[in-house]
Every structure is written in C-alpha cells, then in structure tokens.
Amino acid sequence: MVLAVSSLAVAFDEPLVLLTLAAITLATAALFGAGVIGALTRMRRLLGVFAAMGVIQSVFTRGGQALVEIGGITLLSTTGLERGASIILRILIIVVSASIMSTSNPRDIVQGLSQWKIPYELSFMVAVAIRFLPLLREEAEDTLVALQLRGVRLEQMRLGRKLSMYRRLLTPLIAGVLSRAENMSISVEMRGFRAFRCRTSHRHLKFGARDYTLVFATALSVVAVLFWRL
C-alpha cells in the first residue's frame, strides 16, 4: 500500500488528485492506527518552506495568471500556486504513507522482505532506518534543549543568527549519529552478522485471506487509476 500511495503521489501533478489521494492516505493512515496527527504537527513546521516553494514557482514558472507582480517581475502567480501545491501534497502523501510502516514491527518487516526474496542485508537497512529516525529526531531535540538550558532563545534571534547556530548544531548532531551507528556497527558483527550466506529464521510469516484481500484490491485500484489516467 505504501508504494502504491507514493507511486500515485508522483505519478500525477494536479492538486484535486493530489488533494483526493492525501484525504485517502490519511483516512488510511488512521485506519491502521498510525501516528497521523504527529506527522501533520510535523508537517506544519514546514509551512514557511511550502509558502517558499510557492513564490519560487510562481517566479520561474511561466503561465497562469499573476496575483503579485513588481517591477514587472511575477513572485506569485495561479500557476506557481497550483505547483507549490502539488509539491505539498506530494510530500504530505510521502511522509503519511511512510508512518504506515511504522506500525508493524520492525523484525517483520525484515523477515517479510526476506521472504520476499531480497537480501538480507538490504532487508535490514530498512528497518534500520524506520528505527533510527526517531533516535536522530530526539538527538535534534536534544540539543536544543541543551541550548535552551544554557539561555540561548532561538525564536528571538535574527534569521541569519538563527541559520549560524543551526549551522553550528551539525556538528554535535552528526557526531552523535555516527556514534550510535558505530556502536551498532560493533554490535551486529560480534553477533557474527553476514557470517554466513544463508540465513535461517524461527519466524515465517504468512498470508492470510485477508492479506491476499487487501493486496489485490490495492493494484486493482492502482490499475484502475493509471488505467483512468492514460
């Protein structure tokens, strides 16, 4: 369901689809009890960006009807709207989509992937990565909290102060990413990781009549659309 979604996503580029397929990811999302409201908190973090991304496409993006113009020059335009949503909406479907795996654990994912008949090593950098996500976003909270402890007010300085103490913020942060994923990297090869070529598991994973269900109705109506599309 989620390479559907996401194939969907960038497959198409106007903003009623867009909007259509978002409120379908969404309602989806929530069906399987994924966190839908911390990814639309996240998400509008974001807003400043998405209003950027608008401006930018209404400056470099010709048509459509100018809405704000100086000296000549178009800074928003329908056409730059219409755009800077499709690429907000895009994002939105991505990020929502993704939070679907997250809801499954992550020795599932691994062993179903296996049985999928893809390597073992590419099976586990994914859930490596659905694990390490939240562990960089709390490293990220971290650190300003250690600035906010040490009197430093973010939200009160300049932009271009700001930008230098996020620039500054890199360093401690990367530095503490590369330690976990070293002491992870000792962890797995003293449990003798790629040891051998062939894997055994005690785990197999297996469909059920719903699963088979779900699986059909889901490329029937990716077919369905790209069928309607073309």
Second form
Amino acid sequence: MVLAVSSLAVAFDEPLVLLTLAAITLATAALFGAGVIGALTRMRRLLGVFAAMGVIQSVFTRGGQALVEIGGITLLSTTGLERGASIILRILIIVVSASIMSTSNPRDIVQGLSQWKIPYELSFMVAVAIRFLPLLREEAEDTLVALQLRGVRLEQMRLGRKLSMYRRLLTPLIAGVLSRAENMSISVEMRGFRAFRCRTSHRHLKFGARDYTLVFATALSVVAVLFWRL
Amino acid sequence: MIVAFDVDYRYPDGTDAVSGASVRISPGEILAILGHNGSGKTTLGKLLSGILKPTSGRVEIDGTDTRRMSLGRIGERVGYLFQDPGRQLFTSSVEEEVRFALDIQGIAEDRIRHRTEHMLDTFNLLDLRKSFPFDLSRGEKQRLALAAVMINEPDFLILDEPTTGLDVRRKSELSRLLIRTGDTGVGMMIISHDEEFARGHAHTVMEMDRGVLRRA
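Could you please show the structure of the form predicted in complex with its partner chain, as a counterpart to the form predicted on its own just displayed?
Shown next: the complete complex, the earlier chain at its head.
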C-alpha cells in the first residue's frame, strides 16, 4: 500500500490527485495507529521551506495568473501556488507513508519479505535500515547540540556558513554507520547468520481479513486514480 | 551561577524524568549527582545545560532563563560532556577537534596554537593529534571530548559520567585536572555512577531517585 501510494504521488503532480492520495494515506495511517500527529508536527517545521519553494516556482515558472507582482517580477502566481502545494502534499504523503512502515515490528518485516522469497540477507538489511533510522536522527541531533555548545551561534550565521556547520554532521554520521555496520556484521556472524543456505523460522505470517481488505482497497484506489487521470 | 527552580521535565512519550528539582551550581563548587540507571541524572544535566527546556519551573544561567538563550550562547558559558563522548566529536582530526571552539571565535593563530598544544599535552593527546577521532578508544575519545570542551574555558562544566572508560592512571589525571579547574572558579556538576570518585571531589553530593532529587 505504501509503495503504491508513494509511487502514485511521484507519478502525478496535480494538487487534486495528491490531495486525494494524502487523504487515503492519512486515513490508513490513523487506522494503523501510526504517529500521524508527530509526522505532521515535523512537517510544520518545514513550512518556511515550502513557502520558499512556492515563491521560487512562481518566479521561475511561466504561466498562471500573477497574484503578487513587484516591479514587473511575479513573486507569486497561481501556477507557483499549485506547484508549491503539490510539493507539500507529495512530501506529506511520503512522510506519512514512512510512518505507516514504522508501525511494523522489524522482525515481521524480515519475515514478510522472506515469505515473498526475497533472500533473507536482503530482508535483514531492510529491517536493519528501518531499525537504525531513529538512532541516526538521535545521533545527528546530539552532534548538532554539541556543535552549538562549543559556542557556534547558528541563529546569527549567514546561510553559507550555517550550511558548512551542518556539513560537519556528516563526518560523525558516516563514521558511526560504518563502525556500527562492522560491529553488527561480526555480531550476526558470531550468531550463525548465513551459516546454512536455508533459513527456517518458527514465526510464520498469515494474511488476515484486514490485510486482504487493505490490498483490495489499495488496488481499487490505484485503478480509480489511473482511470480518473489517464 | 546555574540555578534550577522547582524544575519538572516530561518526555514527549509522557514519562516524567525529573520532578520538582531545585539545585544550584555555584562558581568554584563541585556538585555530584548520584543515582541508578534511568533515575533522571542525565536529563537533569541536560536541563541545567539548557539542552532541554523544563516542562515547568525554570533554569537560570547567571540570572537568564535558559528558554531565552540559544545553545550557542549557553555554550560560551557552559561546557557539557556527553555520556557517550563519540556523539560530541565531529571533525576529522584530534587537533582540529580540540581547536574548533577557538577557530570559530576568530582568535589569533599563535594563541590558538599555544592553547591547543597545552590542552593536547594536558590530556595526553600529543601523539594522537593527527588521528581520526572516531578511530580512538573509548578512553581516548573521553579525553578528547574533555579537551575540546575545556579549551573554551567555560565558567561551568557539566560532566556526564566523566570516568567511564578511564583507567586508574587517567582517572587520577582527570581528578587533578578537575581540582585545578575548580580552583580557577569554574563551577562543576559531575553526574556519575562512580560514587567514590564523585564523593572524593564534590563539595555537595545529591542523589536522584525516580526523577526526584535529594541531598545524599
């Protein structure tokens, strides 16, 4: 469902289609108890960026009716507003879809992918990536705090200098990821990972009524959107 | 002086980490906070250093509420050592890490070099100056993080588990350094499991238990 909706969000850029997809994603996220409010709060911090995107789209895109014009230069147009709204909706769909994925236990994701005949090495990598994303965010936040506590006043810096400070977050993040990957590879091999060609599992996932309903609803939504817009 | 007035802190998931904590760190004084894992010691340290803002109550650094101070401004007065020192390193060499705080202040190069050499020597990092910080051992990272914080000559130091990963010799070196730093009028808070180390240095010892702070 997540794959279908986020693919449609990338394929179509009309605000009305994206609004419909956003509504479907939000409803599904609420149904699965995903942290929709948290995801939306995080989006709120990016509102300034989206507003800037709207202005940039208006200035550099021809067409539409000028809404704000200074000295013959269009600062805001109906096309720019539409494109800005499309970007916001697209990011909203992707963020909320990702929050739906986070409601699944990483163990279930590995199991689900394995039952789809995907090699378990690959399934395991996907599960590890999902498991470590929050940790990466936490590490980046800590490093940013440490950077500021050395006397870096980000609020007083020009954009270029600020970006060069943010660039510093990459070194510890990459070093941390590499070190963790090395430690984890030793740890999983010590526990017999890939010791045998086939892997058995005590756990077995089964499709329930809710899963069939969701697959049916997703297929119906995709077909409806395709018929509507193509 | 850093003062916390009846501070509460609740994490977004609803966990009450600190309840009604009132405490002060005075210049030249060493305050030790002891307590079990998860008792709220680190959260209290983060509140006093302005990293976290209280849910209720207030924390003041020399009379200014931390809610009205940016982290950059706080960092000019307060040095904070993270529990995991690897999280506060971000440059590509030990020397660059130590001198970073002075570089961004635009201090004269000869003065930066002099102070950097002094800190590298004090923390026994001279031989490691060209090393990549993330390749260091836990104890070396701890010393590097301390050197990088202390080069800024903060008025207050908040050290979260400063003895973790240090052997006996390094611990006694840290001990001498803390005493010397305290003598220069720096106020310190040591958050530690190492009761012997904490009691051996502190003028005041307090204990956290399930978010509640009391005199030990």
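Note that the structure is a prediction, hence the values are computed from the model and not measured. For the two forms, the rigid core is made up of the largest set of C-alpha atoms that agree within 1.5 Å on superposition. Numbering follows the first chain given and starts at 1.
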Note to self: Once the core is aligned, does residue 143 move its Cα by at least 2 Å between the two forms?
What the structure shows: no
